[in-house]
Structure formats: structure tokens, C-alpha cells
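Single chain ahead, written as C-alpha cells, the form predicted alone.
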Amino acid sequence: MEKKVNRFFGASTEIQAKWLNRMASEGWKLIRTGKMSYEFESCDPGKVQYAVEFIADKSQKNAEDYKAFLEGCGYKVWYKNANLSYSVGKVRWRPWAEAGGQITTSWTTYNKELLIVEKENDGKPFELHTTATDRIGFLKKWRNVWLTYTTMFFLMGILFLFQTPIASIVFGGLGLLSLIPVVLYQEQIRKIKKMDDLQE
């Protein structure tokens, strides 16, 4: 039996992974993804586990290499979009990405910002980032995304300061809001570094 469910999670990897794992615990295994759709086939409840990885910072080659590496480890892997753009020829600048991934188009990594990774359930938690270095790198990636938004909002607030004070206040407020995840990710990085130092 198969079923199709329409959902959109954006770049929220944790919420998406929890939902996919809940579907798996109810006996649904992923077989296909679309812009807003997830297609499942029935399986034994809890047979598989899912993790979702943000890869929008990678170049096309590094994203493909990483996907191939995960598949080589025996995992099933799907690309997933983090936005709902349906245009052809779209170009996006990602200043927080690695050198080859800063400019993305619909022919490279645009609409392939996430990887959904499936493995057979062996009773252990499914973590793609197991070392302190991996976890710190993952958190820095997300911190840098939010830091880019924070910087852009504050710059816009400064630009509008003398022309449109209301717009300046709005952008300043957005800058402060987007600073919250930056601080939270940095705090997680600090804790992991501290624990890693204590273990050495």
C-alpha cells in the first residue's frame, strides 16, 4: 500500500526528521519526494530511521560526493528542497556557503538544499554527526546562515535610518530576532567544545 502526504518544512531539518521518524514508527517508509510531497509505502512499524541534513552550503560537486558517500555506507538518500520556488533559471547568492556553493542555480544545488537519509533501524539513535568536530561544523553552518541574515537586516536598518525611520526600526527588530539563533548555536558550540576538552 502507498500513500502521499503534502507537507512543507522549509529548512527545518529537526522537525522534518521527527515527522519522518513518526511516519516510520507508524509503518510508512519513504519512497519519493516532491516539492511539497512525500510518498510512502507500508512497512513494518519502526523498520527504518531518518535523518535530515542541510547541504545548501556545499558546492554541487561536494553535495553529490557527500550523497554518494552516504549511499556507499548503505543508506538511501533523497534530495529535498528548502523553498517553494518553481521558476526555471533561478539564481541565488549564499554568502555563508563554501566557495563553490555561494552561487546556486536551478541547474546546480537550488531546490536541493537538504538530504533525507534513511537507514535500517538497528535500535541506536541515528546521528550523521557523531564526533565533536562534526557536530561543531554542523552547528557553525547553521550559525553562519543566521549570522548572514542578522548582518543583512542590521545593514538595511542603518541604510533606512535617516530616510524611513519606521523601516529602520523594522529591520533592526528583524536583526535582533535573527540574532537569537546565532547566540543559541554559538552556545551549543561552546558546550560541545567544553565537553570535548574535558574528555581529552
The other form holds:
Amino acid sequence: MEKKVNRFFGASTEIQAKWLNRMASEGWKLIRTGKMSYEFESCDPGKVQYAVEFIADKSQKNAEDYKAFLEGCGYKVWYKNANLSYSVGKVRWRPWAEAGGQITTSWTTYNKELLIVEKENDGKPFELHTTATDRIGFLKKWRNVWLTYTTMFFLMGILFLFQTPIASIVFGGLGLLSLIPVVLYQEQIRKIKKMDDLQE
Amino acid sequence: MRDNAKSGALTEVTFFVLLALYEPRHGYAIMQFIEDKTNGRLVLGAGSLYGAIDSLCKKGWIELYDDSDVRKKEYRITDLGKQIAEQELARLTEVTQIAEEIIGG
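Could the form predicted together with the partner chain be shown next, to go alongside the form predicted alone?
Now the complete complex, all chains and molecules, led by this one.
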């Protein structure tokens, strides 16, 4: 039996993984993904486990290499979009990405921001990242995404300062708001680093 | 990979990846090697392993051995890597000796 469910989780990897794992525990395994939909077929409840990873900071070459590596580990892997844009000639700048991944287009890494990874359930928790260095890397990735927004909002705020003070206030406010996740991620990074001095 | 600059201690993951590659292995085989040898105490996530392989290649401690199957690229330890692993063994032996003297073996 198959079924199609319409859902969109944006870039939130954890909520998406949790939902996919709940579907799996109810006996549904993924067969296909669409822009805003997921197609499942029935399976034994809890037969598979899912993890979702944000890979938009990788270049196309490294993203493909990483996907092939995970497939070599015996996992099933799907690309998933984190945006809802249908335009074909899309080009976007990602200042927080690695070299080679900063300019993304619809022909390369745009709409392939996430990887959904499926593993046969072996009773152990399914985690792709298990070392402290890696967890810090993961947090830094998200901190930098938000920091980019903060910088852009503040720059816009300065730009409008003399002509349209209202716009300037709005951008300044948005800048401050986007600073909240930056601080929260930084705090988590600090905590892990402190632990890291005592224990690996 | 966080290597202590003062003592030269390797992380456990680094050391085990080096040990696994005394024979050519691909990613999944490295994961299995580590899990088997430690009886499941040390489980390495595939994403973390991918990062570890990448940084060890950059350091020149391991190298690509066979990439005919893009999904199962095989790696092996280099001479430099063996030297690093031997140093780590010597360091661990010293630590174990001191600990046994104090705690009582």
C-alpha cells in the first residue's frame, strides 16, 4: 500500500527527522519526495530509521561525494529542498558556505539543501554525527546562517538611516531578532567546548 | 579532529581510524571495524567518519587507495600515519604504566 502526504518543514532537520521516524514507527517507509510532499509505502512498523542533515554549505561536488559515501554505508539517501521556489534560473549567494558552494543555482545545489538518510533499524539510535568536533561544526553552521541575516539586516538599517528612518528601525529590529539564535547557538558551542577540555 | 598540541594525544576516533586502515578499507568497513573491536562501546556516525577521513587525508596520515567504486572508496594508512600511530601507542603505554603504579594493576 502506498500513500502521499503533503508536508513542508523548511530547513528544520530535527522536526522533519522526528516526523519521518514517527511515520516509520507507524509502518510507513519513504519511497519518494516532492517539493512539498512525501510518498510512503507500508512496511513493518519500526523497520527503518531516519536522519536529516543540512548540507547547503557544501559544494555540488562535495555534496554528491558525501551522498555516495552514505550510500556506500548501506543507507538510502534522498535530496530534499528547504525552500519553495519553482523558478528555473535561480541563482543565490550563500556567504556562509564552503568554497565552491557559495553561488548556488537551480542546476547545482539549489533545492538540494537537505539529505534524508534511511537506515535499517538495528535497535541503536541513528546519528550521523557523534563527535564533539562534529556537533560544534553543526552548531557553527547554523550560527553562521543566522549571522549572515543579522549582518544583512543591520547593513540595510544603516543604508536607510537618513532617507527612511522607519525602514531603518524595522531593519534594525529584524537584525536584533536574528541575533537571538546567533547568541543561543554560540552559547551551546561554548558549553560543548568547556566539556571538551575534560572529556572527549 | 581535535589534537592536543602539547601532548600529541590523538582522539580515540582518530586512533581507531588509523588502526582500521593498516589494511585498506572503505567507510562502512571502518565503522564496522571500530564497533567490533570495541564491542559496540565506540559507535561512529557516518557523517563524523566522513569528516574524519577528510581531515586525515589532508594531514597525509591516510590516503585514497582505490576509488573505482565511488560509493566504496578505499583508504589506507600512510608511512606518516603509521609513525603517528606508533607514537600514540607509546604514549598510551606510558599512561597505562603510570596509572597502574598508582591505582594498582
